[in-house]
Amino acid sequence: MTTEPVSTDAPARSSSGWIDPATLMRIKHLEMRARVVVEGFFSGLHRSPFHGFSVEFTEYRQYTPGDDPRYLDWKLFARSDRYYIKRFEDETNLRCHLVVDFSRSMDYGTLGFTKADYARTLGATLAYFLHTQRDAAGLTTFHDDVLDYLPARYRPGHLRRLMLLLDRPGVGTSTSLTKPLERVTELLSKRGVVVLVSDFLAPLDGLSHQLAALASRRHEVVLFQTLDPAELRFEFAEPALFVDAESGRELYVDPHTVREQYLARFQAHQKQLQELADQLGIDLYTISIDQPLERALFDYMQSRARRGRPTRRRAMGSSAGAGPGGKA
């Protein structure tokens, strides 16, 4: 946990009202970063398309050891001489579980911050937003296996615990999308929304099966693919030594000779991912990390508002038709 002072000055916003990610990432405190994004998002909307509601209890049950005594009904105790607990109606109108990639490939970035910085801020932003709506947020972090798991809750102190887990240094090496999702499917017993944040730069074999397993349990699944602009366009000018972040393999590359091949393979990978999402009816957003986080939050909330109707999938590159990861 950082001890350095946290500036309360809001970052400068563009004419659109959105914050440049490079400016946002200068805020070292993750929860403050998320708060700035959410407050900017709210200030730009007359009415949120997604509403929370007040918690109301629906019935009682007898007290058992381990129950929170704060929810004892003392008036009922006075009448019955027995202890009863107020049972809440699931306490939330949405249960959202964030699944965030902590593998080493996420540590890549050419903008002064990394894909990991952006992905964690996106996860923190969604969690903070859900908290303001009195909704439950949970978290799983992973690389080739699950690192941390925090069940979805709306409780005092829960948001802080989630932020601390998101802010932990990445310790992962290789990426596996299937094994962590298999574990998440086992852990999530209650229906909700599963938001998977990753660069998806890993073999997609088996991913379809695991996503289908989540969907079959009536979870709503949303995929956020976070990519650096250099990965989208491969606009390197000079020969250089490239190092695989996960395997450590070194390769001296002349960009002019490999760019076409790289883009072809990248496009094929992106096409496979998009087809997988389309087949399962899953929302996929491919985001260049130079794009404001408010856009990701806004598009996610639009998707929630259109729930139950066909959703048009689109990518958010740094410009129209910006690269192979997006659609014009």
Contents of the next structure:
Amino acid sequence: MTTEPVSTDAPARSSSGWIDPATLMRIKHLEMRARVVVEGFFSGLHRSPFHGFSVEFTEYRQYTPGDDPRYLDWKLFARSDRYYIKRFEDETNLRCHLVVDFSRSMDYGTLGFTKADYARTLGATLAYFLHTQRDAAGLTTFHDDVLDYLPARYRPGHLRRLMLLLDRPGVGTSTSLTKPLERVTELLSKRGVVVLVSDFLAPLDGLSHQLAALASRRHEVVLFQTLDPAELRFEFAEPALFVDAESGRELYVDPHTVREQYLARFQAHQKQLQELADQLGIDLYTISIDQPLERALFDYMQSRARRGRPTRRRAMGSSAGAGPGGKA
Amino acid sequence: MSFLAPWFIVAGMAAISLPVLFHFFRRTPRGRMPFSTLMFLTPSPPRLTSRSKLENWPLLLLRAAILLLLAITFGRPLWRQLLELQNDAPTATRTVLLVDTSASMRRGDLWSQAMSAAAKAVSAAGPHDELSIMAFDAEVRKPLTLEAWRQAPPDERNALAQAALGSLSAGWSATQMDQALIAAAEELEAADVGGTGMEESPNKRPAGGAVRKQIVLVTDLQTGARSADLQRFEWPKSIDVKIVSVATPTANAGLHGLQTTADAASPEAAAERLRVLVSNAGDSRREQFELAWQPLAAETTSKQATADKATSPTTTYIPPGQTRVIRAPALPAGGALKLLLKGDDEPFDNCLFIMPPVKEHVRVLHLSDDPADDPQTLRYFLERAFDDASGVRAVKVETIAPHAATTRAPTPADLEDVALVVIAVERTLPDNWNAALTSWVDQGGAALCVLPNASATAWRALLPVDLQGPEHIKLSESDRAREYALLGDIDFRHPLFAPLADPRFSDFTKIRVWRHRRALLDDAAAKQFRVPARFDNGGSDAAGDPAVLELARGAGRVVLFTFGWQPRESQLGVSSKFIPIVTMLVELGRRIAPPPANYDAGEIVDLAQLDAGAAKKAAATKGWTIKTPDGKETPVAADSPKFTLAAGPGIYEVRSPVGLHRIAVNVAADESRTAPLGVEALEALGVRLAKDVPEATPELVAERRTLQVQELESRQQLWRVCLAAALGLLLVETWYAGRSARREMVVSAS
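Next up, the form predicted in complex with the partner chain. The previous block was the form predicted alone.
Time for the whole complex; same chain goes first.
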């Protein structure tokens, strides 16, 4: 599967009422930010070409002796005089693990907010979205090593803990993708979705190895590359002393002379990353941080839809829809 | 220019070098650009331009100037030349020496203390100073004026002032300290305003020299000194008062008469009922006093023996600071009217001379045919209105039937003691009666005409000739259809009704008038008559009928009552208002008022008031001779009938060609309150008291100089100017820097 690099031009969809990231970032509360995006996304769904696309997590199953009577739906019994078991999410639910880059290079941004802010909001948005669908969400934050780890769960208070971890100020230094991914691979025992949010502005050596390890464990991996427009276009006017955010190294650069060289090298890096993703069958979404977050959410949904859902669940969902509750 | 805090200037200079240093130390690259990663970048050759010279001179100068001004501001600058000028000028003093000569200064050695204090103040006056001397008790005198001081040669001034002091002596009058202080302050102020200041002085002082104005008040500062007027006076800020207080440790008690009641038949009887006020001063140490009558000096020769025998002194106990009213001891047979207080140290206020007022006898002439003892007549009520003869005035009502054959017309001498003539007859009086009465009214008598009916004519003869015609005042009987009339519109400002103006007494609605005469005045009469009271029968738009009319005639007046007070006509006779009204009528017509007989020492007597009537006229042409208690006789010319009772307490005899008046003069009651008054009391009234200046030591001089510098600085407040200038420059700097920055930006953008 291939993904087109996201255009850095203003997206046509933003005219559909999606929220400008600069406006969104003014909301200080991370959870509130996520909620705004997700709810805006839901309301946007009505006009969406993918109308009807939704994940049915709860369903009814005819009671058979041996089932836990705690899960009997008594209201349905009252209506239909039949025993049905209310099937819970944990049986069918997906586990999504968010891996968010907190390195110092993410602390760069020319739009009034940084890539890290955007990445945090993206992570929070996904977590909140998953939470609304009763999916379990986990979190790993990293810079050159794992900062925090929160296993994927769906339980009261979990989302809040996740938000708190996401909202922690970044203390990272350099970006190293291999070591954190190695740790994540070790920690994630159950199969699920791994969403990696980073700028991937680091040497890619070893990354393919780790991603392959994840994929081989039948994890579904989605890469979100958040980039600042300045990184994408390198439109600086004045010659200046450029300082590396991670190493502090200083370099006198005249943008006019080095711009083309920069763009060439950057494209090569992006190409390498894309090839790597393609090889492993991983979805890579490059997002300029001036693009609406709903778009990233949409990309994620699209990726999920493309992959399809387990046939078992879909069959069950359809049978439940025509089921006795008249719940369609 | 110098600075209060010069170290700020040093710090400011150091601060100025900072912008220069910053300018040179500026890094060449315009800025540091943080970037997420340098992994795609290669270094490009730097194009550094070294700057070793100042780029923006105006901006640098502006900033340096701002810092310099701030440094000067904090340094608190001042012009010291002014200070030098102030210090160089010698301070001259213009002094008013105010010496208390009131009666209380007679105590102990107060007067000699005061004289030595005053002499000291005089000798303290330097060649640049000016001095005037004022003495005060009840009035203010100027033994030495500023003008006289200035005109005297400098070496003779001191002697002149000492001579002026020598002419003073303690008097007998009350202490009006407020008037004296105000007069002295005004004198000092006037010396400035009038241009008769130091500039014209023979020995000129350097220009700019300040003149210190002060009042040196030499007094015993007694509690009884009057200071109330100071409350109304705004004390000038430039005048200090230095109080030189003299004191004596003696005890004092004073004796003063209360208002002597003249309701007894004889002066002796009055004295028997005399009550006196004995006050013991707050600082007194004695409490036991004796009161005894003493014969007057003039009567001593003949009556002393009997007086001494008959006098039995009254002993009284009065704690310090208290005042008691006590009954005077029984009067001895001799009838001397000098009461003596024994038992205190100071004799000046221990005598009380009493001259009981003479009982006044006046007559009321009632021209009427009324029989005696008929309760339906005017006479019955009029006679009973003056029944009580126990007051200060004995009024006798004489009823005369003028038309009777036996009655003769009165002569002016017959009418001399008549205060009121009530004319209640109907027919016109005989001509000789009319002539006598009109001339009597012209001289100040009061005639009351009660109109018995509408056809009465007797009263018209008292009117001026141009109003005597019946067309001027038309009389008719009142409307009988109405049950009664009330006195509706009363002018309480009129003397007849003034005593009843109080709301407690001004209710006339209980006096019903059954019948009255309606008097219709034409314009000529209406102009001359006053209507103090009207009836209430006028209605809403018209005035009621006049009830009382009054016409001024010569010095006297004619009053018309359009109704009678007998019960047949009205209830006035039986109302409580009747006696006050007729008493006021007597008062209005009383031409001989008994002269006051008791005075305070130092008071000014208007001798013309002592005589009245014909005697007044005679005295006014020939003048008076006054015999003071010390036996000295002073003639007073007729054209200036004022005399100051300055010769101390005692009985003064005022002789005029027509009679002899004796007046008793006593020390003012306030003079006995000799306890010292705190200077705070004067300070509370706004008087600026001079502070004692300590001797000048080098430290004190240095400290004072520092204080002066600080004061000068705070007065000049140059730092405000510097701060304002710094703020102004800051604005200019902001504007200039902004403009050049914008220009730079435009250049770089293009």
